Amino acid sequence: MDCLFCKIIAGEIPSTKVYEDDKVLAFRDIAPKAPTHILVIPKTHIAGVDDITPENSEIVSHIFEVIAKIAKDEGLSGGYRVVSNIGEDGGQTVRHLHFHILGGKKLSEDMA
């Protein structure tokens, strides 16, 4: 398979890791769009919100249970925003399912 992200969670890729279980991996975004951009990951191959079954969705719970977590290690209190963009229409680069941590300042209301 020839995925950007897979091939980071093999650690072919470098990334500066902010935080790894045994089902997510979460990393410092390399063209941040705010002070704080951090992407979470599934280590399984999951194509994107539209590919989210009854089989695989316990994994979403647990990486918003982990951005819940890493929002507070970064010291967001004063809120951010949690973006995942789905296929070529929506932006999504990267054809593996990833949610966007943004935060560290206030948003623009059109930022996405």
The other form holds:
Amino acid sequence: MDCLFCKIIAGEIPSTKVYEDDKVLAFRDIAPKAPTHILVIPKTHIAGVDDITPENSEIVSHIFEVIAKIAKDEGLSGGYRVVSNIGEDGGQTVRHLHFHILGGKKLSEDMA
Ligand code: AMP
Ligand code: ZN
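Return the structure block for the form predicted in complex with adenosine monophosphate (AMP); the form predicted on its own was the one displayed.
Next comes the full complex, this chain leading.
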């Protein structure tokens, strides 16, 4: 499958790993939009939020447990933002479910 993030999971493309377990991988975004910018992805290919179903949704709660752990480890005690872009209008460029963790500064209040 021609999926950038599946290639990162397979180790075919290098990444700066922040956290890994049997179900998820977290790594630093190559073009950070904030001092801390980390992507958290499931190791199984799910194209995006629109493809979350009762059969695979368990991974989402796990991802959010991992996000909370990473935020603590990264010292984001003042707060941070979690974003998932969906589809064309949402600005999704990689069609593998991912959650951005953005923090390390006072973030813009501009959501859209
Ligand atoms: P999105 O636009 O929400 O689909 O997010 C995709 C993100 O992946 C962007 O923030 C990119 O900067 C990031 N990205 C693209 N290629 C890589 C890569 N090889 N390693 C790390 N992050 C990447
Ligand atoms: Zn993939």
